[in-house]
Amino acid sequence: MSALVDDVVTALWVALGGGVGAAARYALDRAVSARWRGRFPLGTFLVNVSGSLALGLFTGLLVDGSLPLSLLGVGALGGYTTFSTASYDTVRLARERHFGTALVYGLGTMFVTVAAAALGLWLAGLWPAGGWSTVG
């Protein structure tokens, strides 16, 4: 009983986390959205590069199954951060016949996301060990 408690304490936590990071994610597309006026989606593109690098450095920093790690990362940065809202652009470029901005957005985000991830968990590693676990 006290497993199912506990599952249910953090399915809580994951979807505080959840709209917590969908909000962030709507604020900071809104304070873009009204600078940029590109046909680039240059709000979604800053979500999930900086979403992708927040997850890389929590994941490198906090132990796995933790609920920090489960707020944060699965909760919050999963609500905020939105692959799919990436490649409805993309195909919504296309299908407009901006061609070359569709190519560089879905190539761009697929390898700069992942790149940003990588440098969280390198700057992860910088610190020092055992310094955020929360295990123990």
Second form
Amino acid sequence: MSALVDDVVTALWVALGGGVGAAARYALDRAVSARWRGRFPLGTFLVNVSGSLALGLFTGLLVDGSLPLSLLGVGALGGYTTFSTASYDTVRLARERHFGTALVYGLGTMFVTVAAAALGLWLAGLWPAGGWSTVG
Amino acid sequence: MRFPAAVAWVALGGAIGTYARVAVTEAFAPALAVTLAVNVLGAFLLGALVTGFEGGGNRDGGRRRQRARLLLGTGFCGGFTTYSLIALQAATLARSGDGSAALAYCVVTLVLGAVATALGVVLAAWARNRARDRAPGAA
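Next up, the form predicted in complex with the partner chain in place of the form predicted on its own?
Up next: the whole complex, starting with the chain shown before.
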């Protein structure tokens, strides 16, 4: 019973994190779109790269399955980063016959986000053992 | 729509979408295939939603559509799908020495995602045209 209650509470924290993350993505994308006039979807790109870097860091620093990781990683960064918009913009660029931009954006987002997540994991490994990793 | 209202709709949709992703992920073993399925499904949904909400209409209808797009598209689909987890899974695979599996996961995600999005766009456009042709008084 208490495990079930814990799961419900965790799920609510994850949903709250997801709402805050999605709001942050929208606000950042709007701020970038107001200044960036290029064809490349820079706002979503920056969201996905920064979120992947942060998820690598948090995964390396926080205990697996702990509430802070659920709230920040699964919830907030899951809601912040988005695959559906990245995929939609890639297809939209291709339909508008901007094949070069579509290819650079589609492959570029994947390559740079994976590199960012790896960098985050690596940076977290530099942290002294027994530091933040005990947060649970 | 004012910015605070737009953010609120996105946040509500994002919370529901993120919760739905976690519910699906918890129901199955957390695996690459589950993340792939969730992302491909969300890519299909967003393609269909954005296409379904396109087009003219009166001012109130336009506002409703804008709200629905923020709630369901930017919010729900955005929260349901995730790019950071794809990147983390691929980076973890590559770090453990399985670079070819990481590459395959990335390529399959990109290709299936694009196919699903295109399918959503095509199906929604077809459904919209069909509904318009059948509407009373349609030319």
